[in-house]
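First, one chain by itself: the form predicted alone, in structure tokens.
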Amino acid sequence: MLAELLRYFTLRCPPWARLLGMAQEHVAITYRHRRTAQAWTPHLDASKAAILEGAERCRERRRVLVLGAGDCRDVPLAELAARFDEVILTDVVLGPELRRLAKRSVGKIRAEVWDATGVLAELARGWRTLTPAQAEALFAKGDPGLPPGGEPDLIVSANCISQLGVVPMDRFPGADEDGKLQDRCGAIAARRHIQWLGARPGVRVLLGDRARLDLAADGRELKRERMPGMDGLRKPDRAWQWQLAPIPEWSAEFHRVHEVGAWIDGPRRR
């Protein structure tokens, strides 16, 4: 617990990221991975392979941009740095390891705080006054604008799409009275993200959760939920399961497993 608290205060992020629970989520993911590293390895390896497949499709290799970089567990950072002139890693929270790595790269790798929804600062400003309907409307109009550094030859959305509208709404005033608010905001934010990503001219790699499963110890499927906002996508180019929280990490009764897809598109025709 003390180690988690210390890490919390080493993070670089805007004040709104702490208010909205993004910093706490970063710490939780860091320590869940440490407890379940072996179970996560196939998912992380599959994510890296999909990103490298996208890199092979690039006509030019000047710049790659990663959204939701986190601590780059699912990003083949060394391979991207060897292939591209510039690697830009973005997230709303930057950990100390990523910042040190970028500093040592002497300009080859950049780590940037950047909100892929474009609305989180405004959401935080209205935290106590916005109604649920107004919060949904914010996500619906979300537009982060041009990517930092300009349009990349490869853009990767790295396993963050299912969290864009969900995590910020976890403690939103009124969320307890409206049990579907997180799902609605999650779906709106995911669809807006897909639209924004589709407008980029380079190669696009979208890594995202498609469904959430609870599996009994013997493998029986106890529960399945579709992830909000992912229903309109075509069949993914790659698919696999992520053992997110094996027994007893989440529950003593079931494994929490996510079905993950990789959609690799582009570059757009000129």
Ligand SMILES: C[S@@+](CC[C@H](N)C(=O)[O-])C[C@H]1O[C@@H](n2cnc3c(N)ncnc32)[C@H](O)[C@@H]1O
Given for the second form:
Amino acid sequence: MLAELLRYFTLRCPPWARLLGMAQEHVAITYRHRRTAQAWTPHLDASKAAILEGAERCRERRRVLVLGAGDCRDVPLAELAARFDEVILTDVVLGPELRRLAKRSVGKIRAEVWDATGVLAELARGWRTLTPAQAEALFAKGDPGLPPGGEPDLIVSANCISQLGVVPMDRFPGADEDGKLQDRCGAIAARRHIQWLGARPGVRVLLGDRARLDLAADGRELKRERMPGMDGLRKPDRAWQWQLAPIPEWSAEFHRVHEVGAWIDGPRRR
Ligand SMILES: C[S@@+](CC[C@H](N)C(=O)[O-])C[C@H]1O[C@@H](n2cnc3c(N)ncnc32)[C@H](O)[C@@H]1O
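What would the structure be for the form predicted together with this ligand, given that what you showed me was the form predicted alone?
Time for the whole complex; same chain goes first.
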């Protein structure tokens, strides 16, 4: 508990990321991974393999940009640094390890705070006054603008799409009487992200949750929910399961498992 609190204060992020619960979520993910590292390994390895498949497709390898880089558990950082002139890692919250790594790389790796929705600062400004409908409208017009550093040869959305409109709305003051608001914002933000990503001219790797499952200890499926906003996507190029919270991490009754997909798009090498 004390270690988690200390980490919270080592994070670099704008005040709005703390208000919206993004810094707290970063700490929660870091420590969940430490408790369940072995169960996460196949998911992290599959994510890294999909990213390297995208890298292989690139005609040029000047710049790679990662969105939702977090602690880069699912990013093959050394391999990307060896293949590309420049690696830009972005997130709304930057941990101390990532910042140290970027510093040691003397310019090859950059770590930057960048909001992939483009609306979180405005959401935080209107935290006490926005109605649920206005919050939804904000995500619907979300546009983060051009990627930091300019258009990359490879852009990776690293398992952040299911968080974009969901985590910041978790504690939204106007959400009390509207149990579906978080899912609606999640769907809108995910669809905007897919559109924005689709407009990038380079190779794109989208890693994202497609469904969340609760499985009994004997493997029986107790519950399945599709992730909001992922319905319009084609069949993924790769798919696997992420053992996100094995018993007893969240519950003594069920394992929480995510179905994850990797979509690799964009120009192919000639
Ligand atoms: C499930 S974690 C992905 C893990 C990360 N790729 C790693 O390996 O550590 C989702 C990440 O997305 C980030 N994220 C959430 N919303 C974001 C946004 N609007 N813009 C950029 N990053 C965001 C979170 O801060 C978190 O680090």
